[in-house]
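First, one chain by itself in structure tokens, the form predicted alone.
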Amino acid sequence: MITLGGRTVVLTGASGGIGAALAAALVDAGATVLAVGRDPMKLNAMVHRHRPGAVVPVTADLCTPAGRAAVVAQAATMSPSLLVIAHAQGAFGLFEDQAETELAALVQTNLVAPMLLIRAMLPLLQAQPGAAVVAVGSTFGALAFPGFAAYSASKFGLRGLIEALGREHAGGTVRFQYLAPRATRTAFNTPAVDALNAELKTAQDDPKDVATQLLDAIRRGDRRRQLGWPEKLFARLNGVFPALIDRALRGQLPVVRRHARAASPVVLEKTHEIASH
């Protein structure tokens, strides 16, 4: 197991959802929280919820490389040995329907900036004991789902890094751990999205309860891991036997439909939690 007390964690989309509460259980394991995100107000109103000195807000646009660099600089004042990755963008809609500056804006959040972030990273991580790179990403990094079609892709990319990366760097001093949330309750759902997990009745889980899991998969050093169940069932299935869940989803695609048709191309632009599977 591996202790967290006493560590500097870098961890972006820290103030929303899922990114909030992973940061309070951090602090609450003794780490010092190196908070990175858009709104000044809400990484503000995060320092204020916790011990004195437990939070160091960071507001940075991870897509510039200004953004990047303010975040390298005070990590390098507070010798990091963790980077956790929890940010995204989110779009639901047929792929189509979506505008070209979309697209390539989702695959920049949440690909091209966590890749470049890493890069920039690796040194000072590489200078610590037991150090890591965690992101956290998504069943749809493992099962593609119709109506999340450029999410899905971004989040297999994020997937294939990491698992490189791990490979690449095996027997080395930095660990790479992909860790892929389910349904989680938070605002990154648009209103499109809860309609369509209420028809499908997907499941969904607390923030809180997912932060919990993700710590203990980061104590644990896991390389990889699902949570929930049948998500993990399903993303192991569509490994093995992706015909058996292109059948499967070929059921749902007539309610998938009908609200990625209803709603309007949103791309939201917050803290990473997964919209459905």
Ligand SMILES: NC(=O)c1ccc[n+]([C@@H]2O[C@H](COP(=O)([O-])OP(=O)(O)OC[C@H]3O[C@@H](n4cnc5c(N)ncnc54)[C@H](OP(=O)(O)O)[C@@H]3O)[C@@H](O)[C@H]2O)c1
The other form holds:
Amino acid sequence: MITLGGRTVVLTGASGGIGAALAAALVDAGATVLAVGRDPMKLNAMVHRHRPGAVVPVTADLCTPAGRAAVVAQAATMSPSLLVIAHAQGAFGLFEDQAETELAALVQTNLVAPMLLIRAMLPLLQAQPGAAVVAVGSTFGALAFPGFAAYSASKFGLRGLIEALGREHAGGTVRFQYLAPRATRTAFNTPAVDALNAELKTAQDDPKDVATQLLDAIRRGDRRRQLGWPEKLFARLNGVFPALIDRALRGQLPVVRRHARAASPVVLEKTHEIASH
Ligand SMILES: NC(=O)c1ccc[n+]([C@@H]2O[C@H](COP(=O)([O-])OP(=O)(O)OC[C@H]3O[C@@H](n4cnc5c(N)ncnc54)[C@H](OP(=O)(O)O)[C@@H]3O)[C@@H](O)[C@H]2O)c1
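Taking the form predicted alone as the starting point, write out the structure of the form predicted together with this ligand.
Once more the chain from above appears, this time first in line as the rest of the complex follows.
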């Protein structure tokens, strides 16, 4: 088991639902958390919720070189041995209704920014014994879901990045872990996603429980872990018998389409335009 006490952890998405719960669990385990987010007010509120010095805030937009440089500069003063990537953006809707800029920004946030931050942080991590890079993925990183095409693509990409790096660094000092939560009750999910989950009877976890499971996987050094049952089974089935999952999701498609339409004003605008002509 890996000990977390005394470690400095760089945690992105620290102001988010899962990130804030994970920050609290890491602080309870004796770690110092360098908390990264874009909103200084949210980060300062976190600082005051924990023992003095346990949370060090860094305001940074990880999609910018300046934002990533600010994280690395602060981390360089604190000998970090764990980088946890827990930031992301979502986008629920039918692919053809989503704007080009939205799709590009999503991939930039969920895949390009983690890739470049990991690259920039590696020299610092390699200087510490028992270092690890932990990426928070998603069930949709193993089982691509209709209505979440770009998000699924970004999480498949993140999983591939972490798996390849783990293999490239086999026998090295830095461990690479990809840990995938299932649906979790946070602000990440819009009302349309919540409505879809309710109709499909998709279980949603509490962020505190997710944080507990993530911490356990970090301590155990798991290279990969899917959280939740039956998601564990479905993610594996998708790898071995994807046609089975194709068939199951085909049945859910009308429900997905209805909620996706409700989520995408582009479609409503188009329908309105057609109706008024
Ligand atoms: N919630 C779910 O159902 C669910 C399910 C499976 C996997 N996940 C994954 O779990 C992770 C955490 O999700 P969550 O539910 O905690 O999401 P959340 O509550 O929406 O939090 C997202 C976090 O990402 C940060 N962020 C977004 N874009 C950023 C950027 N460009 N630069 C810096 N920070 C940025 C946000 O910070 P600001 O304060 O700057 O906005 C916030 O801290 C994500 O990787 C998500 O894909 C979530």
